[in-house]
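Have a look below at one chain only, the form predicted on its own, in structure tokens format.
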Amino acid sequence: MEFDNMNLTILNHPIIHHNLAVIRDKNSSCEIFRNALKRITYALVFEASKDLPTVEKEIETPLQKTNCKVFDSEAQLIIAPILRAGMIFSDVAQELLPFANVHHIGMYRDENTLEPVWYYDKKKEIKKNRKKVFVIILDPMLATGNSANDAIKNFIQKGVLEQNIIFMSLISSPEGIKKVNSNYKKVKIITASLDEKLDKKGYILPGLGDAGDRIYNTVD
């Protein structure tokens, strides 16, 4: 499947590959799964935040004054984990970007229609110039793309510019990327893996099973 979205980034690094193998393994315990996922998350957040605006600031070292680049305090960054699996991304994102606002998105997938069902939307008021508002949506799995589309639409309706939205995932399907791309070509997609396809139930293959169940040890 070909993509015309130049905003798609697939991370390619031995550390990513090794830890993806760990989390795909059905025999990996919850603890091993979470630790491997956390290691990948650091790389994803670094990539997702690399284009955030910075400004020059003069600081004084023990030896002399110098100019350094720091995040622009006039910008507003919103971290938006899709509950519940997106929360494990949120922990790392808040560690690396402690000045960010957190906007929780609650939705689950109807297993019959594969459409998202909303149950929670913790709104964060957009107080800044909309050109300086940036959103990173966090969800380990970009499968059908339905939840991603709804989350993106939600922020655009709040006034966020499409080009200032990033969707960050652990594993993505070609179908999910195509759906997001067809509706929101300016949205950046960052993922650690582009998998083969979706099965008839909308699960990513080869995938890793249900991310939320494996993160929170609720596998039947």
Ligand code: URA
Contents of the next structure:
Amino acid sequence: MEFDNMNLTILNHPIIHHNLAVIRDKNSSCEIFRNALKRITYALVFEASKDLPTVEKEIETPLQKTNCKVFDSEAQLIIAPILRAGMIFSDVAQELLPFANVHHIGMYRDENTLEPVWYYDKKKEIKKNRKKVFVIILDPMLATGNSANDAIKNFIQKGVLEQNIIFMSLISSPEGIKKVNSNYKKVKIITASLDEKLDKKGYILPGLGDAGDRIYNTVD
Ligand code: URA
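Same protein, different condition: the form predicted on its own was shown, now please give the form predicted together with the ligand.
What follows is the whole complex; the chain from before opens it.
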């Protein structure tokens, strides 16, 4: 299959499939949509964070001492939601990874060129310990791949190692995955669904429509 050998993980689980069906349904209310999306987000964050570094720590239970694994406190984790739709992921990501720094990326898509337009960039230069800096970029829809590419490029320019960047999406298009993978082979892509294709306006088919509108109840 054409996506074999790529740095790509597609979650495959009945809970994911069931909740994706709820999310895709145009008749699902905003509340139902958000709740289903949050359920999938837990699984995505578990997968996206599975290679974060840990260290051994001795813990004393009420019965005896034992060695446990805990997150390496020398490592830095940056959670980077792309506004506005990425925000739905960041609450769950922060709940599971409370030590992370959250760096919002403000970007919208020019409807004519489909290119991203930046309006906010919180991240500063990474000056030291680059090997231990990890970034999880959050955006529910990996569509054209233009925003993903720009966000990844921005973090690399600021000093993050390509192999330490993870892109987490709910639904991805083949075009978006190919675009990210052709430019950044070491970036890991984690997604809950690989859909069929993009339409002429850059929307994913079958998709779920406009993610931001459905998350924030601004559908016309
Ligand atoms: N952004 C969305 O919200 N939906 C799509 O299908 C593509 C990009």
